[in-house]
Amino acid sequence: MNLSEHIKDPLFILLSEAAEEMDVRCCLVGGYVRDIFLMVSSQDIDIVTVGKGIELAELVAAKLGKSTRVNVFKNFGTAQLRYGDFELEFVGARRESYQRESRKPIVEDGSLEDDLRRRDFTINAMAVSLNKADYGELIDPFDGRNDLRKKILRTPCDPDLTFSDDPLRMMRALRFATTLQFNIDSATFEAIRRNKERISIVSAERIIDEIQKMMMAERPSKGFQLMDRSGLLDIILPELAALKGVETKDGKGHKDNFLHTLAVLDKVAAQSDNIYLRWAALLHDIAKPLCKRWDDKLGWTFHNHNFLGEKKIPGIFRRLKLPMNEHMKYVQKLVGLHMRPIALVEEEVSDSAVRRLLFDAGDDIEDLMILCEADITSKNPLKVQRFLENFQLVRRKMIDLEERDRIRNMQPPVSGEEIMDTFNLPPGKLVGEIKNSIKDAILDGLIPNEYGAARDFMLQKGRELGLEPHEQEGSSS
């Protein structure tokens, strides 16, 4: 099979001629030409060569022009350089052996076979040839785009080997199967249970590289879900783990929390791209295994398990490499947030409720509704479309409130330093009571948002508090 129609760029004619000058053998490999099949654009370029990977590159970026630049990585045998949206790799083709505690192969020159062989899965075993006597043929010694024509995932070689070798192939499988929608192989899947505990020698950053990767895919569930079945769930995330399963008491059982969990971030991946809300959706329950308690009246209950979730959010986001900034307080936020639109659609939707939940919540607000709405996920349609309902009279308050009361983000119009300055009082608690009495008149509607009328209630407290204000010099007696 020919592909020369997909390899048209100049680029590519300049990277042939630069192969035949040096008559070395030279190929596109790996993903970019997966990607031709699955007719998807791709900017990184990985090519090889039998023998003179490193001079190649450098011949080709003199051939481009002085402004490209090479990044030579000799303990590896490979060259990285830019060309406007492309990044290529050049790499001379090669074996590998690994030992068992290590995954730092042991890397020996190769066959364009040798190379193929060594790679993670039969559709990234595949290349194409930029020489110019078979320029664009496909080379395919493992009949990978029958697999990719069939949509499995198989190694090229025994998967036991594959994986004991490099253990993180067992995510990167995980990965491709939920980001492609591709079915894992059952010989290559049992492997990944038998070899799971192979993980242990990975980094935490690049176990979740993949699943940064897993989670942008449009239904991430299916990569938690083969997490489970493989066995690297409860190594990786054991609180997630922690949710399966359901007890049954005087004939009452609660929800499956895994599976409810997996549909919520489904729900909320099909209306957001923000990565970060969906990682708020994959743990916004994580603590209910811990707060799981049995009422005589009211059957099962998960009493606080926001709150708790809020506070296990650090120690996850640390243990997993995931960012302890913004991103991190963020999701912490809607976690401990997530109850509370619920609360109010089971109860009078009040507009002081509503008030402090626009001002707890601030800019993340419209964030925490997507994910307060996916929550709700009972088979039961009739409270489904009543609990959506309610949440539409929720968001209407919200618009309204906003526009009269400007809660967002608020901060109350008088400052600690004039409350200070008022009543001659030194930075301390008796200021900050002050200051959150305005902030909590004007969240319940005792009085406007505004500065005359929260000037007037504070020295009203200040009174009730024995406080007299204190006569600025210059003041008229």
Ligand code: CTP
Contents of the next structure:
Amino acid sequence: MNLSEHIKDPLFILLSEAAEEMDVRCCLVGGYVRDIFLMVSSQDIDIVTVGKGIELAELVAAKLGKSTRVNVFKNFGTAQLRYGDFELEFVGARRESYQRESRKPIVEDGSLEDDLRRRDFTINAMAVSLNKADYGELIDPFDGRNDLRKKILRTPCDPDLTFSDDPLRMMRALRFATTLQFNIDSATFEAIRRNKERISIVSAERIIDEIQKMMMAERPSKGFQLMDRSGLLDIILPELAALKGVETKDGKGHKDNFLHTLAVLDKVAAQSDNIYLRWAALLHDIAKPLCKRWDDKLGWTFHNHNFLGEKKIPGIFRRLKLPMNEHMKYVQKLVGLHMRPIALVEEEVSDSAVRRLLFDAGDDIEDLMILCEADITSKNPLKVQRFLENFQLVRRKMIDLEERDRIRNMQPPVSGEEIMDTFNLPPGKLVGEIKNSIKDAILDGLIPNEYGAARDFMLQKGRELGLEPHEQEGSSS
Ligand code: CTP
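Next, report the structure of the form predicted together with the ligand; the form predicted alone has already been given.
Whole complex next, starting from this chain.
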């Protein structure tokens, strides 16, 4: 099969000429070739040469112009350069043997086929010649093309060897299966189960990279199902594994919170590309196992699992090497608030409760509503319909109240300084109490969100607390 139609960019012609000058076998390899068949455009170009990889990179850089810099990694026999949007990586074909407890390869020169055999999956072990004599010819010794057609992930050599060479590949298998919607060949999957403990030698940064890619799939749940079935979930995210299972007492069972969580995750993913909203969906019930109680009257309860969940987020983020910044705070906030709209719907949709929700959620209110709507996974269609209709009511009220009272990003109209100045108070609890009472009065609809009304309310509150407004400086002397 000839793919020269797909490698027409002048960059490839230049690569071909450089290889000709050096008389070196040179091929495109890996993801770029796979993506030609998947009809996905890619900027990452991996080049494999038989010997002289670094020298070829240097010659290509010279041809591209003086400003092109080559980064050489002598230990690995690789070189990288950037050209426009393209990221090129050159590697000499190798017959790799790995040290058992580290990812650092001992490089040994090999043939093109040796090199392809030691790659992760057959779909990533295809090459396309850049040499003049057979420019564009597909080299596919492990039938990757066929596996692509059948949507199968399979290792080119003994999977135990492939995964012990680089255990990150276990996560790559699950990630590709999730994002490409491929199946994992059974021998390959069995090897993942056997080698799962080896994931411990891989850095958290590289693991989370794969999970983040999984998270952005159309249906991320598949990745977590596969992590569960392979045993990797217990090692990487035991908190999520702990959500599995149903306990029954007196004939009453609770739902399987793992399956529920995955259903919520997929529903959120269908609504939003915000990766941290997806994380909030994945972690929204994470504290349920810790809060599970049996109550003779109520049955199974999970009181306060939202607040405890909020507290657990930083520890999970830290361990997984997710960012400890405003993204984490956002996930915490959504997990903490995720019961609020539902409680609101179950009770009565009062203006005051809607204003409070708007105030607490601020600009994240829409994301919170997406999460809460997704959280309704009941099998009873009447119940679902009732919830969704009530959510519509909540949404309408939110729009009305926000228009009228501008609650979402409300700064109380009277500041702490003004309270201190008015009553001649030092900073302290009392100031906070007055300020909060103004906020509450606005949220409860007792006064409008306006300066004059808020100042009057402050003076009245002060009187109730036995405080007198003090004379402004200068007015009494
Ligand atoms: N590769 C491998 N084992 C790994 C990582 C990479 O064998 N742990 C090989 C595969 O042949 C892969 C190529 O190196 O196709 C390039 O790797 P990389 O750029 O990391 O991945 P891609 O396959 O291009 O896909 P993605 O960019 O989606 O990760």
